[in-house]
Every structure is written in C-alpha cells, then in structure tokens.
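The chain that follows stands alone, in the form predicted on its own, written as structure tokens.
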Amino acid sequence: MDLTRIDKRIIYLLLLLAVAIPLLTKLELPVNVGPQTEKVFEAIEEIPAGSHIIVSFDIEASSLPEVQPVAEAMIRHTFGRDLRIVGLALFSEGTAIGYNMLSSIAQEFGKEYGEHYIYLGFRPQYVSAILGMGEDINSVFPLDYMNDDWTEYPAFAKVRNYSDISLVLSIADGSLPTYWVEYAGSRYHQKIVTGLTAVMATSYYPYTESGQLVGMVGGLKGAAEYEKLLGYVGGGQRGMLAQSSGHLLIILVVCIANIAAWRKRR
C-alpha cells in the first residue's frame, strides 16, 4: 500500500472524529492546575455568602467558543457560593451574551433575578464607566437591562460604588482588564480578576505578578483548571482533549506520511 497516495478525505474524516469524539462525550483529561487559576478560585472561596461582585462581559462573539467555558465556570462558582452577581457589558456584542449565560446558569441553580442576581446592560465609552461605578454606579446604569430600576430590589439597594463591591470579575478577550486595573483597581483599589483568552494571558502576567491583578483564567487551559476544581467535566476539558487529539493525530499523520516518502525514495 501506497501511504504517499492516501485520499485525504480519509484524513479529514479522522480528524473530524478526534475532534468530535471528545466534544461528545465525558471523557475526563488529566489536569493540573496552575497556580493563577488557583488565586482565582481562592479569592471567590474568601468573599463571604451574600456578598456583591461585578460580573463584566467584555467580549465578542467571534471569541464565544474559547471564552465561554471559562466564564461558564467562574459564574458556577460564584452562585455555588451564593454571591450575588452584578452583571454588565462593556463591549455591545457582550451585552446579550451575558445576560443569556447568566440567566441560563442561574436557572441551573435555582437563582432568582434580583434576588441573586441583575443584569445592567452596556455601556459604551468604557473608562467613562469604570471611573463613574468609582462614584456611582446607579448614576452610570440608572436602570438595568429590562428597563427596571435596579435598586427597587432590595438584595441590591445598597450598592452603590466599588466599596460594595467584593470583586470584579471581567471576561474578556481583549485590553479591557487593563482598564479595570488603572481605573477601578488603581484609583478605588478594586479587588480584580480576569477570565481571557490564552493568546492575551502572557500579556497580564506582569499585572498578576505586581498585584495589580488577583489571578486569571487563560483560555480552554484554564477552564479546564477551574472545572477540576469545582469538581465537573465542562466545555473546558473536552475542549482541551479535542485539542489534544486532533494535534496527536496530526503528528501521527506527519510521521507516517514521512516514513512513507523516506521508503518510497529507497
């Protein structure tokens, strides 16, 4: 058999089922978990049950299936620990990704809107946002996402600035978490934690290092951390081994290809 002449349909189709395979079923990946997603998890472990956290979705839809699992998880665990979320978004494509994915996990734990959570809805010019929660945070969203006011609901009343604020949580697949830094948490000294892609983690490795950021979760990698953490097989790590395989295939494909050509010239 020619390996050289090989119908690459046949590849393609291979490497449709390493990719598939995983994404459909519970197979678990070995994982250990690195030390940023450990602050992470270790800092909603601190925040006490009741507390208030910010929740902000600065993403894009074109970045959904890397982020997704990450945000997934760390909303799991915010409502796992019975914190009240303060959900926003600052980049318009987030706004009705975020309300769908709180919603959709809420109901999931039998959370209650206004009770355990609101949704304020976007706002643009972002730096104006943040520094104006610093004051006001119903000055900047007077009424939420439904058009309500927000602060008719009584687990929310109270909140009126960061210093109501346990922790901001920004998803984002961008330069948002550096704002959150020089504005929320340098000028307010907010407690701050991002979920992101993993192309953009190496970028706040300085900020996790100086402090300025409490941790953050990278990409599929670091979805996969928390999910172990919280116990569960998420989009994380099946996303992970999809990963895994179709790269292991990949190799395999370029090995076998190269000793069939090194064959052939003999």
Second form
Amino acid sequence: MDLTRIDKRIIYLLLLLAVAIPLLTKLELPVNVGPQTEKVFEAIEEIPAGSHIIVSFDIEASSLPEVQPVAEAMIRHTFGRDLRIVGLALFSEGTAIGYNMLSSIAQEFGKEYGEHYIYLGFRPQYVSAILGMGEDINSVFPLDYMNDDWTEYPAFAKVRNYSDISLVLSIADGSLPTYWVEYAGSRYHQKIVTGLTAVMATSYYPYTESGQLVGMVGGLKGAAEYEKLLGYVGGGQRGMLAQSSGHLLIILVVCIANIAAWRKRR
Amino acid sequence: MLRKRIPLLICFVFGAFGLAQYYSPHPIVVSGYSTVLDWVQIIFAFTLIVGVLSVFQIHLKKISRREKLWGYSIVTLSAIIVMASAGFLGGTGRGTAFVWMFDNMQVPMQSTVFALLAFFVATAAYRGFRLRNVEAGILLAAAIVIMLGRIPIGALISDYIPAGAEWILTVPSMSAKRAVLIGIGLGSITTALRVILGIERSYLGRG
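So the form predicted on its own is up there; where is the form predicted in complex with the partner chain?
Next comes the full complex, and the chain you just saw is listed first.
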C-alpha cells in the first residue's frame, strides 16, 4: 500500500471517528489556563459590581458551535460578577444568536431584562456604529431589540457613551475586534477583550501584546480554560477530547505521509 | 464636467472633515461628526436595499433564461421571501417563526458547511505538509508544536510544548503579522489621501 497516496475518503472517515467517538464519552482532559484567558478573566474580575459592559455579538451562524462555549463562559462570568450587560450585534446574524444566548443565561442567573441587561439589536455599518457609540449610544440605538426606549430603564438611563462602559467584550469570528480596537480603543480609550474562534486568534496577538486588546479567549481551548477558572464543565471542556484526537490524527497522517515519502525516495 | 467635479468635491470636503475632526473637540465639530456618522448608517441601510434588489435581479434573470443551476436561484429567492415575510409579519423576537427558522435551519446548515472545513484541512495537511527542504521542515515543526500546544495532551507530554506554541505565536508569527499590519496601515493612509485629494478616482466609474 502506497502510504503517500491514502484515499482521502479514508482520512475523512478517520477524522469523523476521531471527533465523534470522544464526544460520546464523558472523559475529561486536564486543562491548563493560558495567559490570554487569564488576562480576560482578571479584567472582568477587576470591574466593580453594577458597572456596565458592552457584549457585542459580532458572529455568524457558521461559527456558533465553536464560539458558543466561549461566549457562554464569558457571559456567565459577567452575570456572576453582577455586571450590567448592554448587548448588541454588529453582524445581522449575530442578532438572534445574541438575544437568545443573553436571555437564556440571564434566566439561569435570575437576572431581569432592563434591570441587569438590555439588548439593543443590530446596526449595519459597524465602523460608524462603533464610532457613533463613542459620542452617544442612544443616537445609534434609539430603541432596543423590543422597540422600547431603553433609556427609560433606570439601571441603564445614565449610559451615554463609552465613558460609562467599563469594558467591551466582542464575541467574534472575524475581523470585528480589529475595528473595536481601531475605533473604540484608539479614539475613545475603551478597554476591549474578545472571545473568538481559534483560527482567528493568531491575528490578534499583535493587539494583545501591545495592550490594545486586554486579552482574548480563543476557540474551544480558551472556552475550556475559562470554564476551569469559573469551576464548571461546559462545551469547551467537553469538546477538548474531540479536538485533541482530531489534532493528533492530523499530526499522525502528516507523519505517515512524510515517512512514506522519505522511504520511497530511498 | 460637473458629474466628476461634484463627487470629487464632496469626497474632499467629507474626507478633510473626517481627518480634521479627530483633532478638534469643539462642540460644532463634534455635532457635525455625529451627524455624518448618522448619515453613513442611513446610506448603508439603503445599500442593503440595493443589494437585495440586485440579488433578485440576478437570480430572476437566471431563472427566466434557464441558465445552468437555475433551480438553486428559486431556492435562494424563496428563502429570502420566506425569511423576510416571517420577520415582517411575525416579528424577530423569541418564539417567532423567524427565530425558529434561523435556529433550526440556518444555524445547522451554516455550521455544517463550516465543519466540513476540518475534513479539507486534514487532507490538505496530509498532501501539503511534506518535508522537502529546510523551510518546509520549519513550517512542519511549527505546525506540530502549535497543534499539540492547543490541546491538553501537549501539556501532558511536556510543559515546553504549550510554552513553545505560545512563543511561536507571540514572537515569530506576531513579528510577521505586525510587519503586514504596518504595511496595510501605510497603504491605507496613502490610498485615503489619494482619494481625498482626487488622485484616485476609480470609485467614480468609467463615465
């Protein structure tokens, strides 16, 4: 058998098994918390209870399975710390995702709409929306997702612009955190953290190392680390075994292909 | 003549204002800036309408001419009509038909397509990661360290693996990324200045 030319369908099948079987087991792997996740955790810990933070759902439906555990862990932390959340979406697909996620976690923590969180819905053209919120959030979002005047909620009535926001948390699967950094961060000195897909995490190291982003929680591994810090087992830790076996399989097939190619050359 | 000069003038005035307002906290400038941001949102909302009309135009043409794969155009248009109707008639809140279709149709379909990438990545890695020379060897070693460093098993093998992965991401990878970002930044400034000063006119079209 020529191991340099394994039928791709065999690799597909092996990968399917490598990911599916661990998901059926309840085995958990020990998780070490990385520095990026710790920075985000500390940033949220430092915010005084009752402060307002923005949670922006800058995601599309396609990346939800990977981003959901990240977002859930971070939102659980903010509700657990008694922070008030201003939810919004800068991608249209993130609108329903964000509302569902916020309201279901709020229910879990016994949080009330208008008292502990509000949801402003979607605004197109993210650059002008981010810049506009620096001047006046109400002018960008005059009404909330339910078409009510959100400034009538006493807990949120004094939120005018970024000067009343302790932190922006961008749940993302693309380049939106860059825009938060470039416009809300550099112009309005807003503190920003992000929770995003693993594939995008590498793009944000220049921002975390320069301090423009406080930190980031990247992919399923980041979610698992955050869950460990919060002390519960969620989608991140449950997915670690599947991700581990998937990575190991890829390393294995790459090694097999290289050894076979080397032997062939000799 | 006016067809070109007026857009160039508008572009110069708003571009110069956008640049100048960054340095002025004067209330008139701040208020003008907020108004311009509102205008951008309104203009963008209209471009969404233009976008939807354009999608309809393209697919209706495909259907009427029975072009290749025209059946998919019917599916596309039907999906737009059904989702938009559900949103306009029943609302977009929890428990509505719009959210049900989003949660139970759009999310699983898009997630499935995204998940398929894993299979393509696996076969691409198998075919592409070949140790042909020193550069390919460095790439291969870095890839293996990163893949092991991003899973708990990496730390179980050795503490150096996650540390090595972090080093690769924060030193060589980030240096390259920073160089690219600085290049993009300088390019963006140059292009913006060319547009504001009317040197770059491709946005005016051929007319």
